[in-house]
Structures are given as structure tokens and as C-alpha cells.
Amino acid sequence: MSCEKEYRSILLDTAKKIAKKYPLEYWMEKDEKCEFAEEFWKDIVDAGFLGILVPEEYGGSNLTMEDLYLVIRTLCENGCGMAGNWYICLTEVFGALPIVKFGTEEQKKKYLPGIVDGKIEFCMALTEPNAGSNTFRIETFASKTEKGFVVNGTKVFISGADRAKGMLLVTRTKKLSEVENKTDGITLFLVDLPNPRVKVSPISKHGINYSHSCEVCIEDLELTENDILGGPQSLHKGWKQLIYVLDPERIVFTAAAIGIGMLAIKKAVEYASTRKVFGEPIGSYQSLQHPLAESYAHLECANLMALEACRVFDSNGNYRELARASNIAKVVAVEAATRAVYWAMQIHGGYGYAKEYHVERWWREINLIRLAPVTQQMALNYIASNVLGLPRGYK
């Protein structure tokens, strides 16, 4: 156990120190440039980060959920902000989270040796124009032919496919009218990109411009059954699959929420510390000090939880169980985290507003959270229904 301890130790100051490499000035440049992060992504590439979750066999640290999570909260929180997940998300979660949970043993030497060292970036296309939060209701469809399959469909905000050598792409097989139970019918295929019938075009965003989110048209793309994750036993039974990478998506984004909300109290305290008015410095006011101190409490709370999630997750626990966990960390993580952003700029004044100051792009970011990967919404409405029990008014 204390070996354990002394290993995380290493780890989370190996983070801390990378993040401190990069001031706010570098994130707050990326940004306005719309620049990938070469130099960071390289130190986060030599540090293992992108193989946390990686068995050592294929070049891995075979560590756990809860330290893939602790390591994106000590980026983000020493003054990363979202690209402290961001990066890693993409390519871990995405790609070797369900590889190493899913795939063939030909799936796992392909994408894991080259996602350890930073060759293969990934990206999960999920979301539709039409389908939105009801993954159910994709319409990307992979037809069955002689020699395997055909797909086509559309996919939005589709982050980090501009520069991704892989994709879990998300499909359905059958259609939704055509199964009993909605889950069924819908299959991962693991797809190499470039591709000339892969078409990605970035999209125009409000932040997080040092990574592209993309709308990805597929026309006529063949693939064959040894590309779906886990090969041909796994054919119209993606859903569960899905599952497994969702939660965990949940799980990274909660870090990434308590990060920015961490990172924006130290800054806000650091200015109401110094700045005066009428004599006094702001930070003696208990109007700023109680609403700071009051998100600092629930982002502590979140933390908690969120750990939760991480002892399910690492345990191999009820997938039930699982949601319920990264639902509520997710829900708790956001809001909290949002609270302490908007006091953060309201503590600055006009300076929040003010690029130089850094708190108006976090809380660009945090708002994304909201949104993604799970509407606030969305997952209010998982608690409700399958934690509370109270009837469903959707479908």
C-alpha cells in the first residue's frame, strides 16, 4: 500500500509540474489561435499519461480510474483548465478505455502500443444532428453486405477528429424500428483515419479552441467485421459497450469541472487578497467571501463522489451503481464549479472580463460542461428516474 501511495505521489507531482510548465499566458495564446498544444501534449505523451489505463504489456502503467481522474485534476487546477482533460479524454477514454476493456487481442497490439507513445490520437463519434441527447436514435447506419459492411451517416461536434489516426465510431445495424429493446442493434467499429471517405470539416466554437470539434460525414465507408470493437461476437451489442465509456466520460469531465473551479477560487482569492477598496482589501467583505467559500465546500463534496464513481469503476461494479456515482459527481462538479467561475469574474470586476485576467475563458469552459458530455439536465434526469424512482417523461 505505501508503495502505492508513493507511486501516485510521483505521479500527481509529475501532473503538477507539467501544468506549471504552461502559465495562463500559454493557454490564453492556444486559444485565441486556435493552436494545438504541441509541447504539451508531448510532456503528457513522455510523462505515461495517455497510458494510465493501459496494461504494461502493450506499453502501459496498468493504474486505475482513480488515478487517470486524480492526474486530470491536478492538471486542470494548476492552471491547465479544460485542456488538462481535454487531451487526455479524447485518446483514453475514447480509445484505449474501451480497447483495453473490449477489444480483440489483434484490436489491443494494433491501437494500444501507439496510443501509449502519442502516435495514434483518438476521437468518439457519437453525436447526431438529429439525435442529440437520445443516443438511441442515431441514424448512421452500417448495412451488411458480403464483404462486411457499408456505413454511412453524419456526426457532430466531433472533437479532435481533425488530427485523430483512430475512431470509435458508434453505429446502429439494425434500425430502431426494427429491434424490441432499444439497446440492441447498435455496434462500435474501430475505424483508421485519414480516410478519403471520412469527410471532417472543424466547426467555429465559443472556446476551447486549442482543440477542434468537428462535423464528420461518412459516405460509403467499408469496413469488415474484425473492425467492430471485439470483433464479430460483439455485432449489435454496442450498447453495454457504450456504457463503459460514458460514465468514464463523466468521470474525467467532473475532474475537469472541480480543476476550473479550483483554479478560478485561487485566482480569486489571490486578487481579492490585494485589491482594496474604501481602504479594505475585497476579500474581507463577507458578500465575496461566503459564496467562494460555499463552492470550495461543494467542489470538495463533488471530489468525493467522484472517487465513488472511481472505487466502482476499478472495482468492476454494477454499471448501475457506476451512473448513479459519475451522474451525481457530474450534476454537483458543474454547478459548483460554474458558481465559483462567476464569482471569480465578479471579484475581478471589468477585469473579469478582460482576456489578460483569464477567468472569462474558464468560464467559457465550464459552460461547455453543462452541455457535455451529458446535459446538467440529462443527468438530473437519470437520478430522478433511476435512482429515485419517479416515473420516466420521456422516451
Contents of the next structure:
Amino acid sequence: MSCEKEYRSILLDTAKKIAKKYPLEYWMEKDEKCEFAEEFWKDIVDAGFLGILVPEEYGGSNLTMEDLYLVIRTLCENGCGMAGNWYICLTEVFGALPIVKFGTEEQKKKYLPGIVDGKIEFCMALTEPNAGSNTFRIETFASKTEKGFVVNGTKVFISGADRAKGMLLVTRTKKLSEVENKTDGITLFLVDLPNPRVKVSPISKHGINYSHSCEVCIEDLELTENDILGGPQSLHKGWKQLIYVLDPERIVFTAAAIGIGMLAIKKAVEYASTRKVFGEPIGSYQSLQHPLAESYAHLECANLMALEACRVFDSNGNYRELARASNIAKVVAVEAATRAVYWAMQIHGGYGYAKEYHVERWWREINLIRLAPVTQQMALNYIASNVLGLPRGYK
Amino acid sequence: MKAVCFVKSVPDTETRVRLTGNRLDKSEIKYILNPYCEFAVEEAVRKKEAGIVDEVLVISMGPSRAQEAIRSALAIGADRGVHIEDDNLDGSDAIVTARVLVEAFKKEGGLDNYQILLFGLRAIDGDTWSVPSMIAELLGIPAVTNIVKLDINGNKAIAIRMVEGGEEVFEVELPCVFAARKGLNEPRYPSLPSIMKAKKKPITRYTISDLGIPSDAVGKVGSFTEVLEYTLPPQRQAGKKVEGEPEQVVEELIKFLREVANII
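Could you please show the structure of the form predicted together with the partner chain, as a counterpart to the form predicted on its own just displayed?
Zooming out: every chain and molecule, the one shown earlier first.
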């Protein structure tokens, strides 16, 4: 059930107050020192944001994707930038959401209360060195044994794996070469971390350094069929579950893109309204006004599309409709936000390149979203082939 | 022991104030719970959490948006709300507001039920700073305003009041009015679980006839004062930069302080 209008404004006000509590310098420091933002994490946990999608019986608030989206957007655009989305996405979208939707009663009891009170952070292990956009080609394999399964494989860019207590692990339980339908034989497991069979090594990266993305090597990890998300009956049927993680991931990253874009526009407007180079404030020049106005307009449109994606999700709509709306929202939001940050930097001139003006940090943050959770090109491919019906150029 | 908080819905501090002619343009204003009232509510809720108070009532007078302020207070942790809404109230000044609030308070049992009456020191919109003291006067009880600390011991309270250059410590008997200023506490932001709980808390609504107040006793007609017009403060002038050798600069600054600013 979604939060009623009167109460939603209080909820978003809380999000705004938390965001404002952390000045831009806080994020600059956390990013520079590559430190997890413990104080911020505690605040969003105390505010109940990790339990937005979790039913009340497990300590959550049982609200909607729309509420989650709006909270994240509010955090991002009021100063947090990507951080307003990042931690929530890792734990709530990769952990809470699939468990709420598909988990067994036992799995719900085991993980959800800990997720809500911030004790269990989560991560999702999907991407592999040889399988990024083409999930079906993943090579991490869970072989059947007498007791259950033994998993081997390597995952890459697994954000938060260094801190996580839980991992949604995407495996194949049937080889791609042995299935008729490539969606068959994918199985999702819930794995407890840290685990001596799972080696986690952080990868140095371009931005978002208040969280580590890691290489994860899995060697002879023993699991049982009760570790399968949804229990034994979900064996080989992970693809349908995974969709309900990947599309919401696009939705929350859309919130991040819009938030970062709006934040950059606000900073640019403030600067351009006072900075004078030839007498008048530079903000009076239309060559600087139009890109900001245009980015703003596109971000607002992307916001409507993201809300549409939330509506489809919240009404248990068809997954094709969900994928359509969330891919469109993601593509448009990222294009517009990239433009917004680009122009915010341009408007700041040389200062835009200086760390203390923060725009360069947002530039590094927005750069991620054109690559992940899905590249702009793969999102456009989806729209082209699955919505417009054009022939596919790749199999 | 029970506490009551009198709260007001005011424009958000981030709202850009616009005028249409000499009247306030309210069309784009976002309203919030008056930040000073937040201190009052937070204090009452803390007293409840400390086991000193067993109920926190919130009373607000105003158009439908006053309910949002009440809901915010309920989300912080107050137990129930009273909303006085009536078209006749439009244009009421401070004393009329105080009288109406007193009637609503009496309807809820008044001083027989509530011993701690908490207010924000001032509302950031009207900024009259007067309603708390007026209500104390109307009820015939003491008031300590501008407080930064409040300790309740049985039937007595120790309140610390900020004055210029120091603090005054008051010991008062309850019931008493207290008006909170910044520093009394750090108000929490409502967590999602408290917001969910707030949904189930009741808000009672009164019109002036429910309170037995005739319509000519409120609004513009019932008020002593009337706002004739609004004007925006003059735009800030750019600062003046004094440059040169130190001796020269000091001389020029002193001249400025004497002749232009008239400070020395």
C-alpha cells in the first residue's frame, strides 16, 4: 500500500532533512578517503528507509516502489548525489525486494528483520568477466551433489561485497549449451558472507568511492537447495525472479540520475546567477540557460516515466510493461543528467574541475549510470527490439 | 501528568515569498510545522519517553493545512490532535488566536487534564511572539518563555530562560506555559515507523460553534489589529570593498562608521 499523500510529504521531508544534515563536503571527504558513510547509513536505517518494501510483520513499512523511488530521489537531489541511492539499492533492491517477493518464510524470517535494522547489508553477484550485458552467458555454475550444490565461478563489479552479510548469487544450474530456452537453468541463491569459500577483492574505480565494488571468486562453495531463493521449487527458474530485481534497479538508478542532475542544475544556477565576467551574471547568457533548461525539462519527463514504471511494478503489471517503462526512464534520465552535469561544469569554468566545487564528483558519479545497471546502448536495444519490434542484431 | 503542544503551520523557510499587490501570494507556498513548535513537540515527546508525561496532545488553529502540521507532530510522537478550522477565523490576530486556542483547550478538559503547556517561542511567519504569554494570562497561570532547558519534578518545574548575557533559572509550579527556543533540544525527524503509527492517531476537529464562540468574536471583526499590507524587505546592497595601505584603509573605515553607518 502506498503512503498516503499527507504522510508521504512527512516521509519525504524526513529524507530531505537527512540529506541536508550531510553537507557536500561530507561526501567529498568520504569519496576521497574511500570510506563507508557510517553516520549516513545509521540515519537512513533509523529512518526506516531500508524497510520501505518490507512487510510490517518483518519490521518494515510495507510501502511501494513509488515511495522508495521518491525517497531516493529526494536524498540524491538534496545533496547526497549517488550516495542517496547506492546503499539503499544494494541492500533493499538486491536483498529485501527479491526475498519479499520470492523468498520462503524461513528466508524472510532470516534476512528481512536484519535488513530493516541495518545489521544485514546485501549485495548481488551477477556480472562476470565474460558476461555483462548478456546475463545468460554467466559461467558461475552450481553443480548438483548429494548434499546440495557446489558452486564455482568469478564475479566482477560486485558492489558492497566487502561489507555484505548476504549475497544474492546468480548461477547456472544447467549449462547454456544444454538448454533449449536460454532463460532455463538460471538459479538464484542466498549466500551468507563473509565465507572462506568466497574471496572478495575491491577494485579501484572512477567514483562512488564511499563504497567498494569488488571481484568475487567463488571456489567450491557448498550450498543446499534451501539456499535457493524461494526454496527447492525455484531451481532453474531464477530468470523470472531476476527480472524483478533488474528493472527496479533501473528505477532506483533513474532516481539517482535525476537527483544528481537536479543537484548539478541547482549548483549551476546559483553560481551562474552571481558570477560576473563581463558585467552581467553569466547566467543571463542564453547559451548557458538553454542547456540547463533543456536538461531540467528532460529530467522532469524522465521522472514521470519512472513513476509510470513504479506504478506498473506496484500494480503487479506485466514484466514487459515494466521493462519498457524502466528502460525508457533510465535512458532519458541519464542522457539529461549527463548533460546537466556537463553544463554545470562548463558554467563553473576552471572551478568546475576543482574538487571543492563538487561538480567533478557528480560527473564521476553520473558516468557510472551510462554503464550500469545497463549501458545506454543495451537499454536502447531493448526499446528497439522489444518495444518497436525491430529485428535483433544480436542473439 | 499530561502535556499539550500548541502548534502552527507556517511557510517553509525555503519558500520564496511573493506578493500580489500588497498581499501575500500564497499559491506556491509550501507549509511546514513551525520550527519552534518542533522544539515544543520534541520536548513533550521526550518527557513522555522519560515516563514523566503519559499523553501528548497537539492543538492547532488554521485552515486545512494546519492538519499537516498536526500530522507532523503526531509523526514525531504526539498522541492525538485537535484541529480548529473555520472560515470565520481568517484574519484573526494574536489575541483572538489565543482565545480560540484556550476554548479548544478547555473543551479537552483544560487545566484539570493538562499541566504542561508547550509552545514555540515564535511563529516564523506572523512573528508576534505573544500567543504563549496571552494564553498563560487568559488561563491565569505562569509562563516561562525563551527556554533552553525544562526539568519536571513532581508538581514543579525548573526552566532555564535565555536572557541577554546570561540565563535565568525559574522554579515554577505546574500548570505552566513554556515557550521553546532553539537549543532546548534537537528535534528528531520522524522515522518511517513513527509516520506509519501516526496514521492511526486521531485528530478531532472543532469549528468555532463547537467551541461556543460567536463569529463576530473572531476573524477581522473580532481582532484588535489588522494587517494592512505586506512589503518585501529592501534588497541587500552589494558590500563596499576598501582597498589600499592599512593606514589608509583604517582611516576610511572609521570615516565610514562615523559618517555613513553612524555607529561611532
